[in-house]
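Single chain ahead, written as C-alpha cells, the form predicted on its own.
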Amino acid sequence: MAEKHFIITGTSRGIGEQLAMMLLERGSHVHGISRGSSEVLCKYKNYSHLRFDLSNTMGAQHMLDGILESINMNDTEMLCLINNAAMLEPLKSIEKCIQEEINGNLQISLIAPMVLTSCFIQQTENLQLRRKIINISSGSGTYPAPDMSVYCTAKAGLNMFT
C-alpha cells in the first residue's frame, strides 16, 4: 500500500504538533521541522524530527532536499508540505520593535514558507504522485491588531502568497 508523507513546520507544539498527531494516528509519516521537539511526537514510529531554526531560509533548500532524499517516493502515493511554523513576537507597537525582532518574525513566518514552497514544487515536480502545499494562516493576516503588527503582517503576506 503506497504511503503518505507529511513535511510540516512548527510541530514543537500548538497546532503543527496537533495536525501531526491526528496525521500520525491515521497511518501517515510525519517529517517535523522545529527548532525545539515534541516528547509526545517522538512516541510515533511514522515521525522523524529535523531540528532547524526556520529563520535560516538560506539553509532551508538544503534542509528540505535532506527530508526528501529520506522518502522512498516508488512508494509514496501523495506528499504534502505544511508551512505551520510562525512567530507571534514582538507583541508591542511597531515603534517599540527592534530591527532584530522584526527580520526573525518575517524569515520564520513569510519568506521560510516561500522558500519552501518554491524548492518543494521544484524538487517533486517530476515525480508522479499527488503533491500538496498547505500554508496555515491566521485571522491576523485579516484583521489587525495594534501590538502584532509584525505578526498581522507576515499573516497578510501569507495569504497573498498563497
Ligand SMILES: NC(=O)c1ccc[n+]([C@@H]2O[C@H](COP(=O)([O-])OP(=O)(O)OC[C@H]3O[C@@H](n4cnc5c(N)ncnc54)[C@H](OP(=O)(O)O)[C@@H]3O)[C@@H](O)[C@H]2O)c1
Given for the second form:
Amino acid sequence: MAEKHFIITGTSRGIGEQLAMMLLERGSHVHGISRGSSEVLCKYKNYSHLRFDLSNTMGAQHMLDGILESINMNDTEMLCLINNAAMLEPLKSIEKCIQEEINGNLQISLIAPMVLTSCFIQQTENLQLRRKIINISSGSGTYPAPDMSVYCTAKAGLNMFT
Ligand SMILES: NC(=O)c1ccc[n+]([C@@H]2O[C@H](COP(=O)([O-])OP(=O)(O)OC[C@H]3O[C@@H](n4cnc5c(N)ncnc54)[C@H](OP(=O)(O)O)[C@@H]3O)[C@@H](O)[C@H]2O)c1
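For comparison with the form predicted on its own, would you give the structure of this protein in the form predicted in complex with this ligand?
After this comes the whole thing, all chains and molecules, with the earlier chain placed first.
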C-alpha cells in the first residue's frame, strides 16, 4: 500500500509531538525534527527523528535533503511538510530584547519555515505524488500582545508567507 510521509518540525513535545502521534497511529510515517527527542514517539517503528537546531537555517537545506533521500518515493502517495516549531521568547518589551534574542526567534519561527518550504518545493516538484505544506500559525499573528512583539511579528510574517 502506498505510504504517507509527514516531515514535522518541533516533535519533542507539545502540539508537534501530539500531531506526530496521531499520524503514526493512523499508519503514516513521520520524520520529526527538533533538538530534543520524544520518548513516546521513538517507540513507533514508523517514526524517525533528526536532532537539528532550526536556528541553523544555513544547514536546513542539507538536513531536509537527507530526510527526502531516505524516503522511497516509488512507494509514496503523499508527502507533507508541517512547519510547527516556533519560539515564544523573548517575552518582554522590545527595548529590553537583545539582538540575539530577536534573531533567534525569527530564525526558528519565520526563516526556517521559509527555507524549508523553498527546499521542499525545489526537491519534490518533479515527483508524481500529492504534496502539502502546513504552517502552524497563531492568533498572535493577528492580535498584538504586550511583551510579545517578536513572536507576534514572526507569526504575522508566517501568515503573509503562507
Ligand atoms: N501551545 C499553544 O497554545 C499555541 C497556540 C497557538 C499557536 N501555537 C503554535 O503551535 C506550535 C507548537 O507550539 P507548542 O506550544 O507545541 O510549542 P512547544 O511545546 O514550546 O514546542 C516547541 C517545539 O519546537 C521545537 N523547537 C524549538 N526551538 C527549536 C530549535 N531551535 N530547533 C529545533 N526545534 C526547535 C521544540 O523542540 P526542542 O526544544 O527539543 O528543539 C519543541 O519540539 C508553534 O508554532 C506555536 O506558535 C501554539
